[in-house]
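Just the one chain here, laid out as structure tokens, in the form predicted on its own.
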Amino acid sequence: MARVYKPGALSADEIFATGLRDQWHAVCPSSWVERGAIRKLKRLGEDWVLYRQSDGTVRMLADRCPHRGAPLSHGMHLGDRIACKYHGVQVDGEGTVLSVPGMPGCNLEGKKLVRALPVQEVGGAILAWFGLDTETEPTPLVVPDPLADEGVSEFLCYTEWKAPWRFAVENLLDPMHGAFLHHESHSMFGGEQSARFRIRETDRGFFFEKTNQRGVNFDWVEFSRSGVDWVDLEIPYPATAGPGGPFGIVGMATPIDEGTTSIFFWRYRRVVGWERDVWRFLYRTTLEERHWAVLQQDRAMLEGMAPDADQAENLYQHDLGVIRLRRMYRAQAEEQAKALAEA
């Protein structure tokens, strides 16, 4: 019987550390996978290979040849398939062995022997469905509102931080850090440095927002689950930033492994017509550098935190969003570990 490599059962701690399954995750910018190219990536602690077919379709496979386990990412792009460099075994985008050149008619041919993940491209990024069971149909992916709004103009910002993914998500569920860590920035210098917060439920997640201030600083964030986990937030812009509304961010954080995270920020404004042109010009010429400086403040803070920083904390009212998030993710990790153990 032909064998298909699958990772072993994961504990709840391992899932909590490397990312929740049965959902979509942003994987990389679309520009990373050009036609004719092969890209090796690690996501959720596993090795993957991505390639773009000659018709433009992106494919994502486990980076293991079904013959001897050699990395397919070392192979050759053949338009609609990859040929393993070790012995030439050809695998298509569904994970099916199409040809074994060294032994035509081999019983491997025609069998689906490599894990293949469903992928979609959204807002200039590639998203993939990481299921507990690869045979399970993925849940529908509902694109974050700002990325589906024709009245929004966005730029995808991608970076990688040497910090656990949950630290990155928790950072977004912590609006109060804007008034301190980013107090010297061009957009988060205003407002009070004390606040009370509340959680406001929605049908897809919750808002975590200040009760005494809005539209002055980083005053609210919405956490949403729509097949993929994402946050949306807005920060007021100074007049020097040109016409248009507040500056918005849609954020996602995807685990590379236990200690490294892919960061996706879509920076956007609700602008149309000539205002859109002005926004895009100002962003590229002036604003982008300022935003990277702010992002570097977050990176330096999170990378400087010990991996077990969350083991001896003393949280207070401002951390209700973080607490809510942790409880939800921990409970889901335990459910998924139980499902894997029983499979």
The other form holds:
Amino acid sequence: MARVYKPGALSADEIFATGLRDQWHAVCPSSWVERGAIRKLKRLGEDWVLYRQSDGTVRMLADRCPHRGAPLSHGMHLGDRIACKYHGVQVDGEGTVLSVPGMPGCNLEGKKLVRALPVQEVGGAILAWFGLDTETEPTPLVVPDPLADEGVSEFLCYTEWKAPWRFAVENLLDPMHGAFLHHESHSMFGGEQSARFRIRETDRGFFFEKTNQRGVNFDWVEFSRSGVDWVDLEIPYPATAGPGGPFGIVGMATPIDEGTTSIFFWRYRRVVGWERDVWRFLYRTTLEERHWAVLQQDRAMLEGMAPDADQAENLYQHDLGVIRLRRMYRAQAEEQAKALAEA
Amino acid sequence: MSLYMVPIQTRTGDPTPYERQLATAIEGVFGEGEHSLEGLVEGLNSAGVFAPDGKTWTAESFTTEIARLGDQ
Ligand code: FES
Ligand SMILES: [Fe+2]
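Structure of the form predicted together with the partner chain (previous: the form predicted on its own):
Okay, now the whole complex, with that chain kicking things off.
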């Protein structure tokens, strides 16, 4: 009987720590996997190999050869398939063994023996569907609306932090830190340092927003689930950034492993024509490094927190968004663990 | 594992002296609260920050040049 590797039944804690399954997650910038390239990456605690076929299609496979488990990422790119470096077994983008050169006609040929994840490219990033099991059909992926909007111009900023993914997402659901952590910054020096918040439901998630201030600092965030989990938020620019109003961020955070996170920030602005061009010029020339300095403030804070920082908290009203998010993820992790145990 | 931390991801080299000077001047005019195209062109000209050919900016020459710079 042919065997296909899959990780054992994960507990709810393991799922919560390494990322929820049965959804799309951003994996890496598209530019990381050029045509003809092979790239090894860890995501959701597992090793994957990505490659781009000569026709431009990106593929993502478990990084284990079906023969004896060698890393396919050490192998050779053959246009539409990878040849394992160890004994030459060839595997295509669906995970099917195409050829066993050492033993032609071997019965492994034609069998799908490697896990392959469905992938899509959105806004210059590769997204993949991480099913709970190999058979689950992907849910449709609805592209975050700012990234699908013709009137919006964006840049992807990608980085990695030594912090659990939940800290990164909770940080985005916590607008109040803008007025404190980012008080010394080009964009978040203004506004009140106290606020009341409210949760406003939507059909795809919820808003967490200040009730007393909007358009002055980091004053609201929307959390959405549209096949992929993402946030949208808005922060004002100073007058020096020119016409076009505030900039927005579409943010995603993908677990690499339980202590490390991939961060995807699409910084965008509603600008067209010369206003778009001038913003893009300024972004490249002066603004990008200011944005980066702000992101480093978040990074330093989250990396400085103990991995169990959330074990003895004393929360207040500003943390309602965080609480809501945790409950949702926690409950879902329990459900997924149950489904795995029953399978 | 080394983490990916690259502050500048949208260009490969440093901005040229011309690009730096132009960006600083644009931010200067915008900082005055002047956000119209006409005002920007006028502001750049009166700051003495001219087009690469040494000519004063017009709305047309500026939009052409900034489209080039913005799309690189
Ligand atoms: S382990 Fe890959 S071909 Fe043998
Ligand atoms: Fe922040």
